[in-house]
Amino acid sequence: MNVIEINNLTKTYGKARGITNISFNVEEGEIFGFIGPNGAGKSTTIRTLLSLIYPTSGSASIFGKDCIQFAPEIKREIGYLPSEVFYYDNMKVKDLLKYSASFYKKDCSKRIKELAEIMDLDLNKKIDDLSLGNKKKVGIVQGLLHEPKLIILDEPTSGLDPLMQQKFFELLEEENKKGATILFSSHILSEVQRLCNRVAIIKEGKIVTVEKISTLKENNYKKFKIETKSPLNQNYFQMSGVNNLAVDGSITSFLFRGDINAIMKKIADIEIANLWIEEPDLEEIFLHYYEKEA
């Protein structure tokens, strides 16, 4: 079953770019990555999905219900973290979270304590005394305190230090194991690579591709680095599928895409001292998609 279905969603702001014909689905129980550079249209898509703004055309549904028609009902089961959080400065953290919890017809006090402990958040501090990172933690606790079925995160790690990011990812993995579906929007590829099963890449308001992370990696280049006993002829690896070939003394490196057996036969015919074969990271794959588009 799809928890989120987005069909040809378009939002235009006069001449300013919004989003055009965005379509993708998020399946129940998956962690879905939504990735693109800043200004690509990620937040606009999410705000439209949450009916915080209305689409110019197209439609979206969550839990099989239309996002606009059933907005209040849907929101009870969603945890949302916007990319920037703004609060009443004069409130204490615990009062703000208590106030948030009052919208959901259940007792969230135990959960608030648990989350504050995991995220190392002082509940007795006033909001205006908090650093940017700690305000972000308040947003995370606020988004998760009612144990939502769907968690929508817009650039959730900005402002968190690396240790906190690690804890936050573990927390999300826990929620996902318990059955929560997660839409994770980010411009940081390593985050998406670590957490997500599938990813939609957005560029300039349009979807470039929707792929499994594993497929993105498989269909792409492998990185080869070969150390030989004696320097190789520059042309030895000139064959189809080889790119970015560089020979530096006894080390030859290149990117390869194609039948791996063909390249292994070439390698078998030379005396090698060492060999490294690596997956390119999403960063390189991502650039490849952007170049292809351009």
Second form
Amino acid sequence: MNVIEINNLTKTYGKARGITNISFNVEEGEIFGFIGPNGAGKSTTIRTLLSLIYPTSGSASIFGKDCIQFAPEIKREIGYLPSEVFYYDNMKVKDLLKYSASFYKKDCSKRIKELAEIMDLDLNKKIDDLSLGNKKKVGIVQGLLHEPKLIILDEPTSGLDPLMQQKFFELLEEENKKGATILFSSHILSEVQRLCNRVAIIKEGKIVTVEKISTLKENNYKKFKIETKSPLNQNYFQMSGVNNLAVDGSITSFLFRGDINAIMKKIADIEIANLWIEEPDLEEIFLHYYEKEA
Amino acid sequence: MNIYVKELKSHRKSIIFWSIGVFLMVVSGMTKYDAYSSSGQSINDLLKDMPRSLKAVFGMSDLDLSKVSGYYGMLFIYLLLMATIHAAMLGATIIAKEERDKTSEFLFVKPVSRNAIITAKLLAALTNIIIFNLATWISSIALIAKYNEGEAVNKDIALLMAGMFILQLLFMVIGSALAAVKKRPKTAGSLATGILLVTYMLSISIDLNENIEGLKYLTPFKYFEAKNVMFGGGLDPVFVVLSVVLIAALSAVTYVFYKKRDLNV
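Any chance you could show the form predicted in complex with the partner chain after that form predicted alone?
Every chain and every other molecule in the complex is listed next, the one we just looked at coming first.
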């Protein structure tokens, strides 16, 4: 079952670019990554899902219900952490969380305490006095305190130290095991690699690809680095399946996707001094996607 | 309900200060009356020689300032100004502040509709203007009683307060409608007070120049003037109806536009 279904969602702001024909689905129980550089349209998509802004065309549904028409009903089961957290300054953390909990028809006080303990958050401080990282923690507790079925996180790790980030990820994995679906937007690829099952890559307001992390990593791509005794002809490896070809003196490197035998034969024909074949990390794959259309 | 309570709390300090302010306004105004009245009839003779335009600017025209009722009638326009400035700013900020303080990504992802949020906020604003109105009313009655020499004024004051309440409501929804319509709601408060000052100036201009009497429908400050409401005049039904229609229309604008608008996040 799809928890989120997005169909040809388009949002334009006058002349400025918004998002164009975004379509993807998030299945129940998965951790879905939403990746793209700053300004690609991640937040716009998320805010449209939450009906903070309305689409120019297209539609989206959450839990099978239209995200605008049934917004209040849907939001009972959504926890949201915005990329920048702002709260009512003159409130204490405790009061803000209570206020947040008062919107859900259940007792959240126990869960608030648990979460605050995990995230090491002082409930008696004034929000005004909190650092950016601590405000983010308030946001995390606030987003999870009603045990939502769908958790939407927009760049959740900014401002958190590595230790907290670790705890936060463990918390998310736990929630996911309990059945929560998670939509996780980020421009930091390593965190996505670790957590997510599938990712959608967005660039300049358009979805570039939606794939399983495992497929992405899976060796469709291999990173080749070859050292030769004498410099190679620039075009020696110019063949189908080779990407990002770079020749730097005696070192030649490229990404390869395709029949591994073909490339091995090609390599066997030349005198080589050394050879490295590696799995590319996600970063390189994404850079490849980002650059493809540029 | 929780939003309503939260809004009341966040405006608590402000309404306390405004109430103290209006109380001090009544006190200082009525203390001056003490000085006027002790000089007896002479104050009216003095004012007779004052140019009509000056009297209009000070809101003194057609009032018998030697009587406590007439004097209060002059003071009323200042109380009315305070009350409407408060209402206009309150109506605008209570809607606009979520976007101004960037808290909309907190409130508007909660399981409540925008209509419910607007309703809670407008009710909280309404509660505040009622408190303001009551503070003015109580201060007025108490202070007038102190200087009154047997005039029956409490009914007139009640009528003035009823008129003031209608105008408070009107300016509150002018503020909220602006905040709902404008793409940059932050500026709604200053625009609302701007409109207020322009309409106030217009009401003075009408006092100065009878040829533009017809424009009185455009300025709420001409709807329930003390000199017309007091001394048996009562609230003019035409203006009551006009106000109610405007309030209803602007409330509708607030709801409809805010529901359709992209939030500034």
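What you see is a predicted model, and the numbers here were worked out from it, not measured in a lab. In this text, rigid core is short for the largest set of C-alphas that superpose within 1.5 Å between two forms. Positions refer to the first chain, counted from 1.
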| Once everything's superposed on the core, is I226 shifted 2 Å or more at the Cα between the two forms? | yes
| task | Please say whether, between the two forms, the C-alpha of I263 moves by 2 Å or more once the core is aligned. | result | yes
| message | If I align on the rigid core, how far apart are the two C-alpha positions of N235 between the two forms? Answer in Å. | response | 12.0
